[in-house]
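There is one chain below, alone, in structure tokens, taken in the form predicted on its own.
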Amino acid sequence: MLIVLTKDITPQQKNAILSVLREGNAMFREITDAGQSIIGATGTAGHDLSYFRLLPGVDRVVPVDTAFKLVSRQLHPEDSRVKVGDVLVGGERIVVIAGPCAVESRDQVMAIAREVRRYGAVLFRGGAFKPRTSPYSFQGMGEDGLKILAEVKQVFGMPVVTEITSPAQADLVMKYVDVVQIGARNMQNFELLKSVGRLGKPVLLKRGLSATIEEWLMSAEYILAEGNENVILCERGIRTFEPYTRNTLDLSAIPVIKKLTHLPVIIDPSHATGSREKVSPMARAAVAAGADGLMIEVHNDPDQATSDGAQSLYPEQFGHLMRDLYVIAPVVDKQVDFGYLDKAKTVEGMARAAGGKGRRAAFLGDVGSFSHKACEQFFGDQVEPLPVESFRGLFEAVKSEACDFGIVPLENSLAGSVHENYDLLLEYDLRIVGEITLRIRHNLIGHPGARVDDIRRIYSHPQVFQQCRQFLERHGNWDLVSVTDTARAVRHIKEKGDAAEAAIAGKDAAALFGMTLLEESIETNPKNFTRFVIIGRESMRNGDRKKSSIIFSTGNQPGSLFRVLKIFADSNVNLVKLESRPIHGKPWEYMFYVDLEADVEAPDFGEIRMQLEGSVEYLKILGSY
């Protein structure tokens, strides 16, 4: 049951409710959903629902009508996020687990780990204990394999995942690994489920070969019932009559799971398909369907693999897949972050250097805005988001060390560049340390029960009105009122309480303020993306630097710009953006902003940099990232 508490409940009243649950041996947890305090409990503690409804401080009691309780979204409306080291599974970033099916040797594992780490995997998988159909097949290296996995974590900073096949292995697993995997064959090994529930480590629970979704969730319930809430569900295909694939990958399970449970779900296309050429298409489809992550088998010499070589990608194939996922993820409001582990380590090091103080990142507007979402997707939970009132205020906050980073929108695929921020990049001595691209979906948001026909006034950011021009032209009688950000627009109509007023913003803002989506995806073009850059006072270790931004000016002579661009062309450096901006105080003179695919601060770029310095009047390197 869900015990929804009144907003004015006193601590004494709440403690009295918790005491009743404890005395009746009910399992419970406290939840906050959209600002509402809730106690989720399994069992009735010896009382019927009407008893709890009459307790002081209780607003209402809602029964949970599923067989699985603790994993139910009814009991826990918000998505759970499982923390594995510096990695969050179930957050805004796609988590990719990669490695060989089995640990075969130290050289093999270290070589594969180096490659998958370079291509963007954030967790490493490898079997030290292998349950095999034949008793004569390779059964794994046991503790020696676990020691190799522990070395991977130490050398490459990647948390490691391995399968446990017996409760007797619990002590070894506790010693060496970060995530305990329950394989498909053991999904209903209830004693093993209880054992890993008591371990307390994150658990990756694979779906059984012929298990229904409810049976799968009931197995997860065993783990949570032992007090371990850190469960990741893994769909790896079910056995059907189809002979052309090893199993049938049930991608429809993703939206079903997302509706039924708060637990994160990842997909294992390697075991699902059993065939190398089918892994990448199914991985791409899984991300598009809303999976929180993937588990991919990768081997540097799959023809010699002791198990599952036919379904293992070569490292180069894995790299190509990760690039595809990088493009696909923003379409479903997620990111593939190639610098995930390096970034996390850098931010943690900054916190240690500051005596354990948390890092802060400034963004424009209210919580729930797209800038806030960009902050969450880039940093996860490693920084404290700091709302500011203006872009200049954001730059000042970073300059003055009031915060460590700033989230700055630079350009939109429909509305063009945010010129104010280009000018501020020139004015302030700050650096671009990263970038992130968000797909922008705009929605007409109003009060619950409001009708579109009754709307008379719309609030949003001026660029949003441009991006939704066709939709707004169909409602020419609406007054358009500009505000500084989309979340603030929703807050405004919430506070005013006028059903004739609406806002255009993202779904997150609507949920945050308890408002209703009146029309969804009203942007003129679905290819609506905004590029944000992350600014800081100094460079940040954030993976391989593949891109740079610079500003330069040339003399006002014929061919001066051509000569600069020829340096890039002769050096085979690709420019991805070139934009001019007027120089303040110098009419008809311009600065040029350039984004290029190279690390201009790398030693091997030194000669090109010298040529640039000799060909321009002014050069500023905004950053390499």
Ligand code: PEP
The other form holds:
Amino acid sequence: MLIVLTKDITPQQKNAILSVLREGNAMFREITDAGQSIIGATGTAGHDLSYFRLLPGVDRVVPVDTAFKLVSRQLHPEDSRVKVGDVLVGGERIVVIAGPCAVESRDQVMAIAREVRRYGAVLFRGGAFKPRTSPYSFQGMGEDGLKILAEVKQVFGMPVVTEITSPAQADLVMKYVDVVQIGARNMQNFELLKSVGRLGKPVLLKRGLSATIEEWLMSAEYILAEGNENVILCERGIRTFEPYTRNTLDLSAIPVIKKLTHLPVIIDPSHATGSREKVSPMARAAVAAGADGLMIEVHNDPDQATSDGAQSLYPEQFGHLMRDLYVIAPVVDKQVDFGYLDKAKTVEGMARAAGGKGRRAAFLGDVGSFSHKACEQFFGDQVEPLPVESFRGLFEAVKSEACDFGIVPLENSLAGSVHENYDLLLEYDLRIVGEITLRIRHNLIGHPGARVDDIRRIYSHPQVFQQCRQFLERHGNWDLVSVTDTARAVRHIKEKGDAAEAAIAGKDAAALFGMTLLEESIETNPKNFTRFVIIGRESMRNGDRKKSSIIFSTGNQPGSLFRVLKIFADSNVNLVKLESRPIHGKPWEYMFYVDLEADVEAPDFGEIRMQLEGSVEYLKILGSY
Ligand code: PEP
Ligand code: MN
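Show the form predicted together with the ligand, please, because up to now only the form predicted on its own has appeared in this conversation.
Now the complete complex, all chains and molecules, led by this one.
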């Protein structure tokens, strides 16, 4: 049941309710939803709804009408995130788990781990206890296999996932691995579920071969009921009459699961399809359908694999798939982050050097704005986001060490460059340490029950008005009021409480303030992306550096810009952006901003850099990332 508390409940009244629950050995958790305090409780032995309804401080009591309680989204409206080392499953970044079906030898595992890590996997998989259909097939390396997995973690920094097939293996998996997997065949092995519930380690729970979604969620309930909330669901195909695939991948389980439960869900297209050529198409579809991650079998010599060779991708195929996912993810408001693990280590190292103090990143505006989202997608929970009031304030915060990083929107694919930030990059001596692109989807947001016909005034950021120009032209009588960011626009209309006022912002901001989407996706073109750069005081190691940003100026002679560009052309360096900005105080003279596909700080760029320095009047390296 959900016990909704009154706004003016006293601490004593709340304690009295909590004591009743504790004494009845109920399982409960406190939730805040759209500013309302709620206690979700189950197993309230001896007391029914009407008992709680009469307690002082209770506004109303709502039954949870599903068989599963703790996993129900009714009890926990926000998405749960399962933390595995530095990786958050269910967050803003797609989590890809890769590795062989079984641990076969140290050499095999280390070779595959090196490859999948390079291509962007963040967790490593490999079975040491294999549940095989035939008792005569390879049964796994047991503890020796677990030791190899532990070595993968140590050498490559990837947390490891392995399957447990009996409660008797609990001590071993506790010692060596980070996530315990319950395989499809064991989904309803209730003793095993209880045992992993008590282990407290994150659990990856596969859907059974012929389990309904409700049965699957009831199995998850077993784990949560033991006090372990760190459950990741994994759809891996169910058995149907269709023989062309090993199983039938139920991708429609994703939206069903997302509605019913707060737990993250990942897809295993390898066991679902059983053949290599079907794995990548299903993986791409899974991300497009909203999966939080993927589990993919990869083998360096699949013909010799002891199990599941036919469905294992070659490492290069896995690399191609990751590149496709990188492109797809922003369409559904997520990211594939090739620098995930390195970045986490760097930020952690910085925090350690500062005596354990957490790192902070400044962003413009309020929580719920697109800059805030960019911060979450780039850093996950590794930094504390700090709102600032202006772009100059943001650069100042990083310069003065009030923050370590800043999230700077630089250009939008519909509205163009944010010129102010180009000028600030020139003025301040800070570095670009990374970049992230967000798809920007705008919505008309108003009060619950408001009608579009009654709207008179709209709040948002001026760039947003440009991005929604066609929609706004259809409503020429609306007043447009500019504010610093989209989240603030929503907060403003919420606080004013006038149904004739609306805001334009992302879905997150609407949900945060309990407002309604009156019209969705009102940006002029769906290919609406904003590119943010992350600034810091010094460069940061976060994966391969493939790109650099520089600023230069040339003399005012014929061919001077051509001579600079020729250096790049002759050295086969691709320029991805060239922009000019006026030099303040020198009318009709310009600075050129260039993004290029090379690491200008790498030793092998030294020669080109020398030529560059000889041909420009001014050169500033903003950073390689
Ligand atoms: C596995 O992941 O190696 C495995 C055996 O999967 P499933 O339980 O889905 O068959
Ligand atoms: Mn397998």
